[in-house]
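For reference, the chain that follows is the form predicted on its own, supplied as structure tokens.
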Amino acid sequence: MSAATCDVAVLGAGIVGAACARALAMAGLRVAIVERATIGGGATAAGMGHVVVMDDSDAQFALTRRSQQLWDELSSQLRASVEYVQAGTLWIAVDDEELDTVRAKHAYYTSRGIVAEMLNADGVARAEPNLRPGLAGGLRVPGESVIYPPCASLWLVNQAIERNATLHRAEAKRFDRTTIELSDGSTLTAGAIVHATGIGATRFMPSLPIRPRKGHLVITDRYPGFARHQIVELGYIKSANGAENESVAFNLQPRKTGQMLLGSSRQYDVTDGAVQPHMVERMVARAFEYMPALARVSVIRTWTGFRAATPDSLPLIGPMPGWPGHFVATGHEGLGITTSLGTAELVVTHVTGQRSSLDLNAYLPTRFAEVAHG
């Protein structure tokens, strides 16, 4: 049985774990990355890759905004395969009630330094000619971006490896305070352990208040110029935060390849990862309501994934009570792509004591009684 030692072991090489590994390695720590499957697989591969600032709460805004800034700072270093494009986001409103939401988002963003532009019906039509006529208006946020999450994860892992991180292709089977037994028979001794395995974190830490939320994605053939922005209906916010077992919302992303990625669906209490035709049909029908021209495009693939959702729509980042030396970085649901870099900054702060501009307390797992009391 082989043994290795490191300062920090990061479990999981989805985009959150990959970002944590890179940040910890850049902080000068010896990092071991443990991933049994594909780098950037799992929930990461089921994400749309939208780097977006969200405003459901001040804590959500702070983490998404800081993370967006970090992605922008990295943009010139990213490999072409990451497909970073500053496409901007277009939030679309169908009626006066949703226009009120647009006005509120505009006021919130601009008061915090985010460039945002309110559009009337004609402005929306000029911005995205393939949207249906008669929409009430929208909000354009030009600074937001899209990336290809699996390749972004791989790039982050390679960045960590260039700084002497090691990659262990195995699964963590058992723990004690400092030792991890891996499925290949080897062991790792680590000063700290970061659990970035999404819903998998509950396998060892069942008190974590996260639930798997299944999502479907559809990708089309190549239609360059069909859409110019990440287009999101205002109803997406209600869908993302809702407690109902099944919901859909229109969310379309133009990819650098000319393809379009179509979402979104959310389901609780479903454990089967198979594509469910009724959910795809609902999602596509919703898209046709906003963009009828989609009926002319060809779909080449449909797939699913499970995202780790928390009751308050904020991730769990920080030390785990009752587990000395263990830290969690999970519960990001549909915002793991955006918030991965900000999460990594918080993890480095917890592990090393380095400073962060973010409020650590807002994301601690101890904000939930079942975690605080074990």
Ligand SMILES: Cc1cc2nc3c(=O)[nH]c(=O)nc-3n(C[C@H](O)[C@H](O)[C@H](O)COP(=O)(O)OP(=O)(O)OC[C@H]3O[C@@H](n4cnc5c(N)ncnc54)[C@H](O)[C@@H]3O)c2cc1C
Second form
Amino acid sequence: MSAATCDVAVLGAGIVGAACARALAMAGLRVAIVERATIGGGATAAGMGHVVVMDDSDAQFALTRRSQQLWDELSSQLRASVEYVQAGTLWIAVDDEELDTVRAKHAYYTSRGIVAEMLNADGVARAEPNLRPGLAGGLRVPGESVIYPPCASLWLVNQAIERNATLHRAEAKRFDRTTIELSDGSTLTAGAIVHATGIGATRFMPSLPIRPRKGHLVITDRYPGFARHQIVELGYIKSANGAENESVAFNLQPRKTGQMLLGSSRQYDVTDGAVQPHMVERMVARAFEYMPALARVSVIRTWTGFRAATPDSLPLIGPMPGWPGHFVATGHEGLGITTSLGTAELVVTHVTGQRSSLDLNAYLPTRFAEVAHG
Amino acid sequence: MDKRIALTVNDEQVNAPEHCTVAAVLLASPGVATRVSVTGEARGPLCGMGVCFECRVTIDGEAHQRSCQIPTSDGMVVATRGTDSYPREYEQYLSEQIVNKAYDVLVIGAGPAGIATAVTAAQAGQRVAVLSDDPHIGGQIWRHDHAKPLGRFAADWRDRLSRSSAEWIASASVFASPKPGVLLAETPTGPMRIRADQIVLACGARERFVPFPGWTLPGVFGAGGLQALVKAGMPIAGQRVIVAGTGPLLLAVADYLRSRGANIRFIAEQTSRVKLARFAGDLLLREPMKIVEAAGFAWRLRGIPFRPNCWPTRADGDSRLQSATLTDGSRRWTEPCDALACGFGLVANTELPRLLGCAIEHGFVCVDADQRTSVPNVFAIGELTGIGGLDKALLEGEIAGHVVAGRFDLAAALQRRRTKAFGFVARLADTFALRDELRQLPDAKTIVCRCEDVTFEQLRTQPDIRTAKLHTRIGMGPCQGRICGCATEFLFGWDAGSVRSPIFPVAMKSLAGGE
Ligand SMILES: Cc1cc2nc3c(=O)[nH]c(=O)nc-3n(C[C@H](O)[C@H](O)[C@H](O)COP(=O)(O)OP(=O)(O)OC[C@H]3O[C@@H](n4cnc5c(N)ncnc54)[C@H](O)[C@@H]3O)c2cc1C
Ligand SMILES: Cc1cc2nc3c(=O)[nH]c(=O)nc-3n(C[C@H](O)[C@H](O)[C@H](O)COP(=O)(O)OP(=O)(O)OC[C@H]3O[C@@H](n4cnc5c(N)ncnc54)[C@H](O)[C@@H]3O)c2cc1C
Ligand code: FES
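Okay, that's the form predicted on its own, but what's the structure of the form predicted in complex with this ligand?
In what comes next, the whole complex appears, and the chain from above leads the way.
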């Protein structure tokens, strides 16, 4: 049986594990990456890839904002296949009540140094001519972007490999303090072990408060220019952060290819990944309420994915009680593409003690009693 | 005949005969490619049967329309450049209501197999509908010909269908099944929801394409593809055509194209002379009628060289085909030509069966002697269960027609012929199996996925289809991998991947459901 050693093993090469591996390797550690399937092939392959700042809580804001800035800094180095495009986000308000929310969001963003612009009804129509007439207004956040997550993960992994990380294509089967048994029969000894296994983390650590939250997506053929921004209805925030069992919100993304990707839906307690026609129907109907011209656009595929949702919409990043030497980096719900880079920064801090501009405490798994007390 | 209509193609007035498809009209104007690929190559129609999506154009302001499936009409405005126009008038479209239908038996596919089931079941008193995404009945072999009436035998079946009580639903594409016994179809007048107690799948087959350098040039067609396009009105008289690939289809295509005035240079059949001789000997013993048929082809194709052991290795031309290079394994030579019609066998259209959950083995739907699939009340017939051609399709169609009507004795009486038909399936597959050398045809830059322009070089180091898909975009185009998936199955042994609704592109409106 072969055995390998490293400073830190990263389990899972979704976007979170890939970002952690890169950051740890750049911090000078010898990294081993363990992935049982395709790099970026888990939840990451289903995600929309909207890099977006959210303000449900200050901690959510801090992590998304820091991450978005990191994506920005990386953008010039990314390969073309990552399909980075700074499309900006357009939040849509349908009535005065929503417009008030948009104003508050505007104030919150601008006071924290984010460029954001209030649009009135005309402004929205000019920004997105295919939206229906009669919307109340919106908020444009021009600095936000869109990427293609599977190739972003691949790029991050390759960056780690350039800094001497190794890639093990196998499943992590069993652990003790410092060793990992892999499905190919080999073992890996590591000074630290990072569980970036997404929704799979609960298999070994059942106390983690993660629930799968299913989402559907619909992609169209190429219609360059049909939509220019990632267009999101304000109700998305409620859908994302609420606890409703089943919800949909209009969320349309222009891809670099000229295609459009339509979200979004959220469902708890569904474990089957099959596309459910009634959910697609609801999403499409919602989309027509905002952009009826989509009716004739050609749809080429639908698919689903599972977000790893936590009770407070914040990820779980840090040491795991009862598991000395093990760290978790999971629970990113619908924001893990964005927050992967900020997460990596936090993980480096946990593993090496290096300073981070982010507050470690807000994301610790031990904030939940069931984790803290095993 | 010869009534002409006027349409606008790229801002120019074009006159065309009535009852052609838009693709056929475009092919009649030399130098008009139907689309520009994602890396900027000019492309023309390939498959002629709505599978490859290379013939997409903008029609009356609506982008991404398959021109090979759409009949011309007076005043139509066609644009082949750019995809940046999009439909703005949606009100009427949005208000279209879903049409609900219900039948005892729904037959999907109106080739010989589907027609035979529909006729048989309707005669036995079942309430039957037969639908197809084509505007005409006939499927591949009895495809509607804009210039020539159907042969006597085919016309006979067509007439039996029109005299029967079976309902014919044209241009309807089944794209989803929200629950067992319910199918959704998209039609030119809006979505349709069809309930049926029994569903008979007769979805047929498409051609397999093997990538080689230059195969994406306009002027390279499928073999059946070129035949379909000519039947739809593409002029071929006087054109130099090479027919290449494998299988009995090549003879039928050459025969047809010659009857329409094509100058067939030769037929290149990749299989060996030895295998062909064994096949012919077998036929002589077991299927004398098929030998008579073959002799008919041979007589009509006299003077046209038939070259076994011979296959194309590349196609060249400056934005359209000008020559093809072929080999017989030792020698290589280049032939000037205007069209290269090449089909490397047939692949069953298993997307709908797979969507319904039918068990599949080696690319074909598993059925019992009564044509039942693994899913209750779902049957499969024709090419879906094994490539065997017309006789097998009709036979299985009749069997399924009897079984859905509860006439098991009549179905049982056909079993001996059915067993024989499956013997022919096995001999065909063996005789025309693709030779290994064809796997060596692509070079590094050869495009394998035509929709997304993914090259051989990008693919050959990938471990499996899913990784390849996520990291290179292969299979993510509008054909949903129907063209490249068959190629990578042959080149790398990758399986077909999963299917989900919609099983081919549909207008977003069609996904909206409604009552
Ligand atoms: C519909 C939908 C839309 C979304 N849209 C967005 C968006 O617009 N913006 C955004 O920021 N986020 C979005 N997200 C969220 C984002 O996709 C996820 O948060 C993110 O991909 C999570 O990444 P991950 O690396 O934690 O998990 P995953 O991508 O699931 O990666 C985990 C990896 O671990 C591997 N693994 C698991 N167990 C083992 C083991 N024992 N051994 C070895 N390997 C193992 C798996 O194979 C997998 O590759 C969306 C999610 C969904 C579902
Ligand atoms: C930003 C973005 C853009 C995209 N653009 C396109 C596009 O333009 N066109 C397009 O077609 N797709 C697109 N995709 C979708 C991409 O193909 C999806 O991520 C999809 O999930 C992968 O499809 P698939 O058919 O390979 O696999 P899926 O059908 O998603 O396969 C799921 C995988 O899980 C496995 N699996 C399924 N069920 C089970 C089970 N019960 N147990 C174990 N394993 C199981 C399967 O074997 C398979 O490997 C895009 C994705 C993203 C993220
Ligand atoms: S050729 Fe159409 S998706 Fe690959």
